[in-house]
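First, one chain by itself: the form predicted alone, in C-alpha cells.
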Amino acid sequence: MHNGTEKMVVVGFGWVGQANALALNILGYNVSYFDPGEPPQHYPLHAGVYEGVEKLSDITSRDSEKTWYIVCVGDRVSEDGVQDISNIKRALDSLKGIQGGVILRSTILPDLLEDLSFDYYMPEFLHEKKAVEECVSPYLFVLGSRKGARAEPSVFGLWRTHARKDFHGTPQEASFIKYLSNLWNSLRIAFVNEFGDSIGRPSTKEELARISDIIDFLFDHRSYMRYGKAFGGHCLPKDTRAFAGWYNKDPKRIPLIAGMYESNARHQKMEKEFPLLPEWYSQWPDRHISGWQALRELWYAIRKNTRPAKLLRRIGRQK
C-alpha cells in the first residue's frame, strides 16, 4: 500500500496530466494539480473521480519533504521537426527550491533531458481512449533516474507490481524506449495503409473488404497493423515528425522514419477521397489470454511441430 502522508502534484492537466491525477484518486493518493488554463474534462466515464482532485492557484502551496510534482506540459513540434519544450522548462523552472521530488512525463527527445532538473523521467505509453485505466496499471513501467535521486515514491512500486514489463535505466535510455514504441506503431500504421492503397482505392464497401481481407489474412485485426485511416491523434504524428528532425540531422542516415510521416501524410488526402475507410484504436493487450486466443496459439503449436520436415528429422533420429 501507499504511503498516505504522500502528496501528489499533477503540473499540466491535459490528456495525460488527467489520465494521472485521476490513476492517482483511484490508487488512493491526494491528488491536486497545477494549471494556468482551464483544459476540458477529457475522461468523461470518470466525472466522479475529478471531484477528488483539487486544481491549486499556486504551484508550490502543497511543498513538502513528502510532495511529488509529475509534470506532464506537453511539448511542440514544427512541422519541420523541431521540438519546443520551452513549456516544460518553465513548469520545472517554477520548481526550482521545492522540498518535494519530481517526476518528468512529459515526452522529451533523448539530448534535451540533459539540461532539465528532475529526479525522475517517467515516459507515458498511453493510449487516449483507455489512458486512465492504463495509468492505474502499466502495461509498461519504463523509468530513467539521475543520479543522487531521491528515494522513489510509493507509486513506483504499485505501479511496477501492475506492470507486465519493467525497465530501470538513463533518462536517456527511458526516452528511446518511448519514441520507439511510437514510431515502431507509426511505421506499421503507414505501411499496412500504404500496402492496401497498392491494392486499390476502397470506393465501395465490397472494396474496402477486399482489401481489408487480403491484409486481416496475415495480420489478424491486430493493433496498428488494420487498414484504415491515418495514424492522428496527440503524440504519434508529433513523435515521428521529432525525431526524424532530430535523427536526419546526419545526412548519411538512412530515411525511413521520416518517409513514413510523408507516406501517412499522402493517405490523409485519400481519406477525403474515400471517407469509408474505417476509424480505429489501439490498446495494450489484456495480461489474460483469452479462450479463442489460448485455441489458436495451441493449433499453431500442433500444426508447427507435425509438419512433414520435423517428422522426418525425429523418424531420423529415432533410427
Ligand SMILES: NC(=O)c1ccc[n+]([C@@H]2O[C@H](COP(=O)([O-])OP(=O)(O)OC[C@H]3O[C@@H](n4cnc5c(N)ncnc54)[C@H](O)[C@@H]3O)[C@@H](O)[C@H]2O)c1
The other form holds:
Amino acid sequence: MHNGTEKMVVVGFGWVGQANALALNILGYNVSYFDPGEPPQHYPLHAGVYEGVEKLSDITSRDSEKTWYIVCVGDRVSEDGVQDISNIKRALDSLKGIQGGVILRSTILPDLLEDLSFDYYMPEFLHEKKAVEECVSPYLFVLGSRKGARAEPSVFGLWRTHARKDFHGTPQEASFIKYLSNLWNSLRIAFVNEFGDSIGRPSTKEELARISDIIDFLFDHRSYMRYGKAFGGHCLPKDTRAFAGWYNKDPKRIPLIAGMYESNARHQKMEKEFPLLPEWYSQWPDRHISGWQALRELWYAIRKNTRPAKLLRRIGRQK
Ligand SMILES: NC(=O)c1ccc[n+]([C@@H]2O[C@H](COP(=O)([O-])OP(=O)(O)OC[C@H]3O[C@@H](n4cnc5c(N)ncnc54)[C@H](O)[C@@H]3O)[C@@H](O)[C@H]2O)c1
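The block above covers the form predicted alone; next, return the form predicted in complex with the ligand.
What follows is the entire complex, opening with the chain shown before.
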C-alpha cells in the first residue's frame, strides 16, 4: 500500500539512481536525491519527470522515521578483478545515526556485503535502454534482508505485484542472483562470439551472414546468443572481472567463468578489424499479465488511490 508520508532519498544519481528516482516519482512518491557530483541526465525521454525530483545539499535533511534512502552509488573494479566499494561505504557511513531505513541497490560481491550496514539489499536488474520503465515495473524482485529488519517500505508491495519473479533471502543470496544473471549474459555472449570467430572472419557482409546463419540456426536469434560485438557497457565487463577475481581462488576455482573476460577481450580487439560486427541490445520480455495478477494490480491501485489507466497513461507519456 502506498504511504503518502514516506520520503524517498536516492543516494547516487547515476544510471541506476536516476531510473529509481524517476520511477518512484512516476509511482507517486515524494523523491529527492543526493550526489556530490553533477551527473548528466541519462533519460532525456523523461525530461519532465526530473523536475519533480529535488537535489539535496545535505544527505540527511529529509530524515525521519518515514524516510527511505536508496543507495545507488557505483563500485569500481580494477583490471585484475579487485572490487573497490569505498564510495559505497562512504555513502553508508554518512547515513549512520539516521532515523530512516536504507535500501542498498549497488552491485556488490556477496562476501563484501557482510560488513555493510543497511536494512535491505535489493540488486538492480535494469537495462539502460528501458531503465525507467523496468524500474516502475521490475521483471525480477530480488530482496535480501537480515533477521529483525524493519518493516518494508510500501513500494516493495507495488514492485512485488509487478514482478514476474519474486525472491526473498539473505543479502548474500540476493547478490548471488545478481551475479548469476550478469555472468550468464556474459557467458552466452562470449561463447557465441568465440564460436563465431572460429567459423570465419566477418570482413564482408556475405561472410558475416554465413557465420550468423550457423549460430542463428540453432539459437533462433535469442537475446545474448547472436554473433556480434563483444559485451561492453557499465556492468558486464566489470561484474565478470570482479566475480572471477574473488572466486577464482583455490580451493574454489571457477575456470569457465574466469575465462569469459579474456575471451570477450580477444573478441573486442577484433571489432576494430571487423566494423561490420553488429551490436545487439536486450531488455526483459514484456510481461504476460494473468487474470489473477491483473486483479491484484487493480486492488493495489484502488488502495493507492491511483487509477491504473491514469498510471499507465502517465508512464506512456514519458516514453
Ligand atoms: N548501469 C546499469 O545499467 C546498472 C544496472 C544494474 C546495476 N548497476 C549497479 O548499480 C551501481 C550504480 O551504477 P550506475 O551505473 O548508476 O553508476 P554511475 O557511475 O552512473 O552513478 C553512480 C553515482 O554515484 C555518485 N556517488 C559517488 N560517491 C557518492 C557518495 N559518497 N554519495 C552519493 N553519491 C555518490 C557518483 O557521483 C555517480 O553520480 C553499480 O554498482 C552498478 O554495477 C548498474
